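Shown here is one chain on its own, the form predicted on its own, set out as structure tokens.
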Amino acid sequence: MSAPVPAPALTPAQLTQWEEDGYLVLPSFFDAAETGEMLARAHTLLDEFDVTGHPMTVFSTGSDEAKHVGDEYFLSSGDKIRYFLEPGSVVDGALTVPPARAVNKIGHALGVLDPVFAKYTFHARVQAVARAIGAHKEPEVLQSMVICKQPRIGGEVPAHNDSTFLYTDPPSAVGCWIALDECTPANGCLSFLPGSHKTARVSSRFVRAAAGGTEFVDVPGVEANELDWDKAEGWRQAPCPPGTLVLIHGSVMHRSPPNPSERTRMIYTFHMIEGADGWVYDERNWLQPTKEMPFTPLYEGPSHA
């Protein structure tokens, strides 16, 4: 008797749904047993915080692009596991909040070095809907990071698309955002712009400063986004529950507000881009992969897991 043939990773309406919307909200993704390992990994990882001899680098995604960090603990973080601080929880160079709820992120190498978040990172399931998206030959992972949204000093995310912070050449990110806690409107749930990935332009990416620091630049030859998009019409919540996948195209527009309620609203993601020929990701990137440590093959995942 041969053997079953597996249910597809997808069914065609959510392939048509990814392909028109740009994102695809993927509820039960892990089950409770599988959430609550990574949630309760990710407060182990908070309380382990010490910020003895941190240089208390905040991160911050407001509008002003003068906010963006880009000091050499967040550069060269990429093959680290870091904590980056959320910029309400920091006055005159000292915590206002107890270490564990002043933590905005911690990455961005969390899904390789981290046997619990590698373990879902290159998870079966995960490798199955890459597949069956067919964005990526051969994806590459990078930027592994839980992200917190603390209660009350949780931050704004404006809109964006994530291909300007990953930038490749041609575009190729695409995200994986896995909800840890119940995400709400009420402690800031994504939102998306529907199908915005089809006509918002990757104008313009985020790198390394020639003089130090991080900035934005042009990218050539690519007509800059007229829009203002958080002005758009057309944006839709995402509210879901605790172990939902969110796929994420480079190019959709996205944001979420801040947590002004007394949950968190704590999530794990990554990102995947293109790693075969014809595909460049420079030295101009924020994010670099070192020798001792370059990008995942998401298919094989990190040797040492």
Ligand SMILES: O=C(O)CCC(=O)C(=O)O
Given for the second form:
Amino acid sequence: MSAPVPAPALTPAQLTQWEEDGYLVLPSFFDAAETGEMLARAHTLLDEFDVTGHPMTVFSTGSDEAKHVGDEYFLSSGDKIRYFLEPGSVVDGALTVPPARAVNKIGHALGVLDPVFAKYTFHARVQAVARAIGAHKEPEVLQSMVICKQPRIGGEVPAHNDSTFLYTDPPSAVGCWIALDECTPANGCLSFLPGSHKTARVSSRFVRAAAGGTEFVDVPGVEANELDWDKAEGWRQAPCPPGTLVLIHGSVMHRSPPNPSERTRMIYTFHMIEGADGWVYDERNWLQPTKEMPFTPLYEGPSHA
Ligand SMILES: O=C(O)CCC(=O)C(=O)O
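What about the form predicted in complex with the named molecule, after the form predicted on its own?
Whole complex next, starting from this chain.
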């Protein structure tokens, strides 16, 4: 008897939506037990956070270079599990809230180094969805992290597209964003500008500056985006329950507001780029693979976890 043919990971309607909108919301992608395991692990990591000796690196994402994170702790985090603080949690070099409440995000190799997050990053269902969208021949995983969006102090993520931050030539980034808590307009759910992946150019990229730190530089030959994306018509909120997987095209504009509410908005996210010949991820990018830990092929999984 021949083996049963597996059900397609995405329906034709979902694939059309992905192509039209540049993002796709897949509720119940992970069940309650799976999501609960990731959420519990994220809380354990927060509870284990010891601020002693921490350089007090805050994660801030303003497009103003002076405000963008770029110290050594950040730049060498691609093969580690490190804690970045909310700007609103540090005053005069000291925390104003308990350490577990001060963390903006934990990254950037969580999905490779942590067994729980590795299990779900390289899950057969994730691999099947990656095959279904067909964005990459040889997807490689990078920048895996928990984003906490803490109650009251969780900061804004301004409008951006991910290929600016995970630049390949040509652009190829895709985000896999997983809700671990209920995400609502009140606690800072994602919003998208549907279809903007077709019009937004990846005209700038976030790199290591020669003088140290980080900066945005123009991508040669690509006309700059002139639009103020925040003022564009058509932004759509994407509230979702825990267990939802949201696929994010590397060129689609998206953002999330601050979290003034009393409820945490915890998520886990990782990204993929094309690892096949013909796509270049160069040494200028802020996030660098290391000899010990090159970016991990999605269809192989880590040898480190
Ligand atoms: O979770 C958020 O609020 C922002 C995430 C995001 O922008 C990303 O993963 O590219």
